[in-house]
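Next up: a single chain in C-alpha cells, the form predicted alone.
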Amino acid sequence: MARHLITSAIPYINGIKHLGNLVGSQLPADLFARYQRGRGNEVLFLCATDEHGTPAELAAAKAGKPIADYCTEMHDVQAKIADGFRLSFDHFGRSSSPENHALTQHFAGVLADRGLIREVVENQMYSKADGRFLPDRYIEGTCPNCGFESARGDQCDNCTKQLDPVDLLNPHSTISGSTDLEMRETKHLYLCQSQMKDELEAWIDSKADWPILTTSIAKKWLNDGDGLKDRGITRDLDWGIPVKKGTEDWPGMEGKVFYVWFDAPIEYIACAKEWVDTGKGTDWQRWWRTDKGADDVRYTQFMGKDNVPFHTLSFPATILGSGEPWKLVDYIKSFNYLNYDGGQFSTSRGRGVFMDQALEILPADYWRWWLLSHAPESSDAEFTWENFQQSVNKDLADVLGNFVSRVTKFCRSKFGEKVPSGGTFGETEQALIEELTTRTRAYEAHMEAMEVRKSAQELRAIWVAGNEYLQNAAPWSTFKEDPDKAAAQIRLALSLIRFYAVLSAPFIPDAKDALLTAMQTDNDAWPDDVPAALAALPPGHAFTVPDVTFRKITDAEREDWQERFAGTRD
C-alpha cells in the first residue's frame, strides 16, 4: 500500500473563493486523493485557510468585526463550502493555529542559527493617507516588464515577474487609492535565499517529471535578472505570527509579525499536527519527518501557477535551509488560469461565479465534472455558460444518466427489480469487456500521472462504450426473440452501473453514492480485475430504479444564469 501526502494551496481567508480558485488547486487535489483512496492506498489530504496579513485585516474591518472573530467565522464558511463541493480533506486547518505559530517560530530560529536570516534596515512604502506601511500586495501599479496595469508590489500576475513596490510605475494604495506614498525606514528580517540558489537549482533539476509549467516558472525566478534574491520574512503589521527566534524574543523585532508568505506554507506541516491534536489522526511526523518514517511518502502539491514560485523556491529554501529531516515535495501539479466568459475571474474584483453561488444553482457533481474535464492544464481555459450547459447535458445527462435510466427501467419492466438470470455472454459482450479493460488501464495511467483532462476524456469514453454496447445489443429487441440472451445483456449492463459508479467516484462522488445505493451494494472495490468487476452483481441481486441521475440544463436557465452573473459580486 503506497502512502500519499497531498496538499492544496491554501486559500486566503478574505471571502469566498471563485470557481477559478477551486479548479486551480483544491478540486484536482481532491480528485487525486479520492483516486488514491479508491486504489486502496493510504492518503493524508490537507488544506487550511491562510489567515494572516493585510487581506484579513481589511476584510475584517469592512465586515466591522474583530479580526480573530472574522477569521474564525470565515474559516467555518469556507469549510462548509468545501464540504458542499465534497472536498475530502482529512483536515482543514488554520494558519493562525497555535501549531503554526510554534512551528513558524521554530523554523525562523533554526534558519537564524544556520546563518540564513539577516537583519536589513530598508525603506518601505508608507501611505500617509492610510497611516501605515503598505504590504507589497496592497500597492498596485503598472508592471515595468509587461505593462500590465494591475501589477502588485510583489509580483505581476500577468507575466509572473518578481517585483518590489519601487519597481512599479504609477503606484497607488489599494486600501485608499492614494498616490501620496513615500519611502520610510524600517528594519526587517530577510531569508537568505541567494545562499540556497545552487542547492535549490540542483533539487529542481532532479525533478525531471515535473510539469513544464511548474519547472519553467521556477527556473525563471531562479535565474531571472540577478537571480534568486533574499526576501523579507517580516512585516509591520498587527495581525500575524509574532516574530520570535524559536521560543525566545527577537531583539529589535518587537511588534512585528512574520510575512504571510513565510508562515502560510509552513501551515501544511502544522496542519498535520492540528489533525492529530484535534483527535482525527495519529503520528503526524510519519508523514512529514524522514527520520520518523516519511521517507516512503509520496508528497504531491496542487496549485495555480501564481503560487509556483513560493512552492518551488521559498518554501523549499525554508525546509532545506533548516537542515532538519523534513519531507520535501515530490511533485508539484500546477495549473494555468480559468477565465470567465470573456474576462477573468477575480476575488478582489468580485467577478465570476463564486463557490457558494454555484452550489445554490446546482449540486456539486455538475460543477466538479465540468471544471475537471476542462481543467486549465496546458493553457488557460475559459468558462462559458454555453459550454457548461452543453457538457452537462451531453456528458452527464445523455451519456451516463441516460444509460442508467434505460437499463434499470427496461429491466424492471421485463424482469423485475432484480438482476436477471439465464443466458451467457457472447462475442459482443466479451469485446466490450476487453475494451473496458484496456480503457480502465488507460484511465488509471492518466490518473496516476495527474493528467486531469485526459482522465476525464477516458472516463467519458468508458461511459460511451456502455451506451454503444446497449445500442448495438438492443436488449429491448432481443427480448422478443431470445429472453435469455436479453437477460445476459441486461445483467452485464446492470453490473456496468456499479462499475461506472466506482470509476467515476473521484469526479462525481455524489453520483457514485446514488448509483451504489440504487444497485443496493456497498461494494466499491476498484476494478483491478475488470471481468470480475462486471460480474459483481449476481443473478437475483435486487436493485431499485434511481431518480434522475443528472438532469439537463434548460436554455431558459442558462440565459438566466448568464444574465445574473454578468456583473460583479458585491
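Treat the numbers as computed from the prediction; the structure is a model and nothing was measured. Numbering follows the first chain given and starts at 1. For the two forms, the rigid core is made up of the largest set of C-alpha atoms that agree within 1.5 Å on superposition. Compared with the form predicted in complex with the RNA:
Seen as two rigid parts moving between the two forms, the chain puts G352 and G147 on opposite sides of the split. When the larger rigid part is held fixed by C-alpha fitting, the smaller one turns through 37 degrees between the two forms.
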The other form holds:
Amino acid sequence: MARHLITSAIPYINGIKHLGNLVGSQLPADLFARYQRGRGNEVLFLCATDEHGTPAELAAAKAGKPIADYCTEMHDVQAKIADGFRLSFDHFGRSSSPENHALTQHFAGVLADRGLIREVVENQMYSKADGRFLPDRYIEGTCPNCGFESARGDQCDNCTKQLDPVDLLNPHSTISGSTDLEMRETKHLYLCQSQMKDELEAWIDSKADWPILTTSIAKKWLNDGDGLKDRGITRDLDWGIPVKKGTEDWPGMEGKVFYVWFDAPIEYIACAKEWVDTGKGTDWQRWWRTDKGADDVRYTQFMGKDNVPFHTLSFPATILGSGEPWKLVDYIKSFNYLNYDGGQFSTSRGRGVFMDQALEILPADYWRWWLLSHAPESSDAEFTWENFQQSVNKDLADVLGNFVSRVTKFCRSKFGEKVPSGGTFGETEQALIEELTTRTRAYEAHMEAMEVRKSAQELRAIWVAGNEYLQNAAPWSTFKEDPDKAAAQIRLALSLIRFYAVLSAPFIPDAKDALLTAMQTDNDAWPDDVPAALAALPPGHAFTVPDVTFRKITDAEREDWQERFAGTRD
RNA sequence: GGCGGUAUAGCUCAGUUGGUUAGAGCAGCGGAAUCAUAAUCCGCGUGUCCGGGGUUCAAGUCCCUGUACCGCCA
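If the one shown is the form predicted alone, what is the structure of the form predicted in complex with the RNA?
The next block holds the full complex; its first chain is the one shown before.
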C-alpha cells in the first residue's frame, strides 16, 4: 500500500477566496487525495490557514476586532466553506497554532546553530502615529522621478521605477495617513540561502519529471542576477511567532516576530502534529521524518504559480539547512490562473465568484466538475458563464445524470426496483467491458500523473460509453422479443451506475454518495477488475430510482448570475 | 525596465523526442431512436496552427525577429 502525503498551499486568513484560488491548489489536491484513498492507499491530506502578517492585522483593525479573535473567526469561516466544497482535509490547521510556534522557533534555532542565519541591521521607516515600522507597501508619497503622487515605498506604479521609501517626497503612512515618519535602525535575521544555492540547484535538477512551470520559476530565482539572495525572515510586528532560538530567547530580537513566509510552510509539518494533538491521528513523524518511518512516503504539493519560489527554494532551504531528516517534497504540481469572463477575479472590486457565493447558488459537485475539467494546467484558463452552463448541463445532467435516470426508470417499469435476473452477456456487452477496461486504466494513469483535465476528459468518455451501449443494446426493443436478454442488459447498466459512482467520486463526491444510496450498496471498492465490477450488483438486489442527480442551469439563472457577479467596473 | 508564460476550428482546449490528408468536447447542420432530466446515439470541419525570416528531405513542433495579451519582480 502506497503512502501519500499531500498538502495544498495554505490560503491566507484574510477574507474568502475566489474560485481561481480554489482550483489552483485546494481542489486539485483534494482530487488527488480522494483518488489515492479510493485506490486503497494511505493518505494524509493537510491544509491550514496562513494567519500572520500585516494584511491580517489591518483587516482585524478594520473589523474592530482583536487580531487573534479575527483569525479564529475567519478560520472557522474558511473551514466551513472548505467543508462545503467537500475538501477532505485530514486536518485543516492554523499557522498560528502552538505547534507551529514551537516548530518554527526550532527550525530558526537549528539553522542559527548551523551558521545559516545572520543578523543584519537596516534602516526602516517608522511611523510614530501608528507605533510601528511600516512595510514598504504601506508607505506612499510623491515619486521623485515622475511626480506621481501615490507612489508606493517599493515602486512607483506610474513610471514603474523601483524605489526606496527614503526616496519618496512627502511620505505618509497608508494605515493612518500620518506624515510623522522617520528612519530608525532595526535588526533582522536573514536566512543564508545563498550558501545553499548549489545544494538547492542540484536538488531541483534531480527533478526531471516536474512541470516546466515549476522548474522554470525555480531556476529563474536561482540564477537571476547575482543568484539566490539571502532572505529576511523576521519583521517588526506584534502578530506572529516571537523570534526565539529554539526555546531560548534571542538576544536583540525581543519584540520581533518571524516573517510570515518563514513560518507558513513550516505549518505543513506543524499541521500534522495538530492532527495528532486534536486526536485525529496517532503518529505524525511517520509522515514527516525519514528516520521515523516516512522514507516510503511520497509527498506531493499543490499550489498556484505565485507560490512556486517559496516551495522550490525557501522552504527546501529551511528543510535542507536544518540538517535534520525531514521529508522533502517529491512532486510539485503548480497551476496557472483562472480568469473571470475576460479579466481577472478581483477581491477589491467584487468581480468574479467567491467560494461562499458559489455554494449559495449551486452544490459543490457542479463547481468541482467545471473547475477541475477546466483546470489551468498548461496556461491561464477562462471562466465564462456560458461555458459553465453548457459544460455542466451537458456533462453532468445530460450524459451522466440522464444515464442514471433512463436506466433506473426503465428497470422499474419493466422489472421493478430490483436487479433483474436471467439472460447472458453477448458481444455488445463484451465490447463495452473491454472499452471500459481500457478507459479505466487510462483514467488511472492520468490521475496518477495528476493530469487533471485529461482525467476529466477520460471520465467523461467513460460516461458516454454507457449511453453508447444503451443505444446499441436498445433494451427497450430487446424487451419486446427477448425479456431475458433485456434483463442482462439492464443488469449490466445498473452495475455501471455503481461503477460510475466510484470512478467519479474524486471529482463529484456528493454524486457518489447519492448514487450508492440509490443503488442501496456501500460497496465503493475501486474497479481493479472491471468485469467483476460490472457484475457487482447481483440479480435480486433492490435499488431505488434516485431524484434528479444533476439539474440543469437555466438561461435565466445564467443571466442573473452573470449580472450579479460582474462587480463594479472601473 | 528585467524575467517568464500564452497565441491552433465560432467557444473552451489537446497536439508527446520535428515525420503521412492538424485533433477532442461544446455550439451549428443532417439523420436514427423513443428507455430517459426534449435527454441519447450516428454522420458532417477549406482552421493564413499570430506576422516575418531561418535551419531541415520534412516545422503547429527547433532558431531568430516582430506584434498582441497575461503574469511575476520577495
